[in-house]
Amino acid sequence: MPKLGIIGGSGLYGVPGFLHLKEECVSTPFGEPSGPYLIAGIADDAGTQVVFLPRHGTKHSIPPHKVNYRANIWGMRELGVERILGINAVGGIDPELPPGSIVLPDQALDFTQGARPSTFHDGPDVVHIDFTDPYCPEIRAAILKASQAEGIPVTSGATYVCTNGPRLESRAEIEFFRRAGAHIVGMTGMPEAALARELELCYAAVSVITNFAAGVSAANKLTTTEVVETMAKSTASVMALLKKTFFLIPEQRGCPCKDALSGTRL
């Protein structure tokens, strides 16, 4: 049974390099995932095998505020997935932080709270896990090993700041999450980790800096021309980042990912 997922962003609809065996179709208590869910091998080990899902759908007809993340998540979890990498094109606050950059994110701002379905806990349960750290320690150490081994380099510790879209962010807003102390920001991080959390699931973002955000750099607009771009050139590095950390991360999970409903229950 898989127990590895991927979550594709924009610009990244498959899993090149991977062995495609099948595709899994999976209902949920929540509605319906983003599509078929596809189960595929590492190419150099067919024995370990990965879900993948388009977090935008196949063709990127879904808009970040209407993504089913209770679904994806739940799918996830069905098909006997219990870590995900998220997979995130955002936009660059820190200027240190150029387009094509990869970043691993720490940290969390949420600025989707009441727009979008963000639990599974909606009652009679009252249920309040612990988000202290959103990202999951032994996923993010194997990504920083995978990282040194490949001689691809990451950004490590960067706090991702959610906002709702579709539309992007002023220069204002961007001014705002800076001074928060935000570095990148995107539309689909959230709540995919917190729900992640919920079910007890590790999961860990990977963040492909596609454009610099509002008033960053002199450009005087943002097109996704360019998001679609720079994802496509970053994605050999993504994979090639992936496959490694496959085998870095631990056969068994000793992370407090495991127990996150422990004493979270009213």
Contents of the next structure:
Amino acid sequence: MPKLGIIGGSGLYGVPGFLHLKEECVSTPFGEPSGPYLIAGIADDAGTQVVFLPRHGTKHSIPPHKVNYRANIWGMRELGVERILGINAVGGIDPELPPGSIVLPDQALDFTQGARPSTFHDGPDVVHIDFTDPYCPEIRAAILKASQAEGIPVTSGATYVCTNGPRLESRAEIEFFRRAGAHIVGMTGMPEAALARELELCYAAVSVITNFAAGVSAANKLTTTEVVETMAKSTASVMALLKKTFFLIPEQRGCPCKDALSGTRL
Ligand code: HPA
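Starting from the form predicted alone, produce the coordinates for the form predicted in complex with ligand HPA.
In what comes next, the whole complex appears, and the chain from above leads the way.
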């Protein structure tokens, strides 16, 4: 059975319903990951393993712009993970997507460029990975099948825009992102997805809309209380989706992610 990596976001600091087996600490050439990796099993099948890491730390002490994305992804690979699911809380820009919706993005806009270390290749090695489609098609397809099998509604196909944070966005910024084609906004999806690709790992995001983004609804103040409360309400569905997904991912990778580095070096 392949190992599946899960990176949890705001409001998700563990894998409820999974069997906790052990913790593993990993040191990387890029520094320390957000904490120990939790190795867990799926309760009714002892042979299955997931490797879980809360990207903000177990006590949510690491803000989005300070997460060591490189170390987190590197550590996953060290532990034998080939596929990663990144869970994140997002604001809904599209008014048709209310809080509580689970969204499977297929495109990304990165507004953190230059503000965070975003590559494993800072020279003298120069690498330009293809990022036409930022998320693994095979994992996305498995999540969609899982959503149908479990009757958990998932909106497939959305553009995720990543801001640097930690502040939330202004009304004008959200309107700008909406006109640029974004449907959801978060602070952690990038460079996580790109770094996974640089290590030839599969990566897909599962985004939970925890609030309407700035100016989208009549509410004039966004709060992290709302974010965490909505995430908590969605956790059971997200976990059920992940469990089912696990069994629907093919044993051997048939997607382009595994050869992401071929033809990318200068
Ligand atoms: N903006 C950015 N990141 C977020 C939001 C938001 O409205 N909600 C949850 N994460």
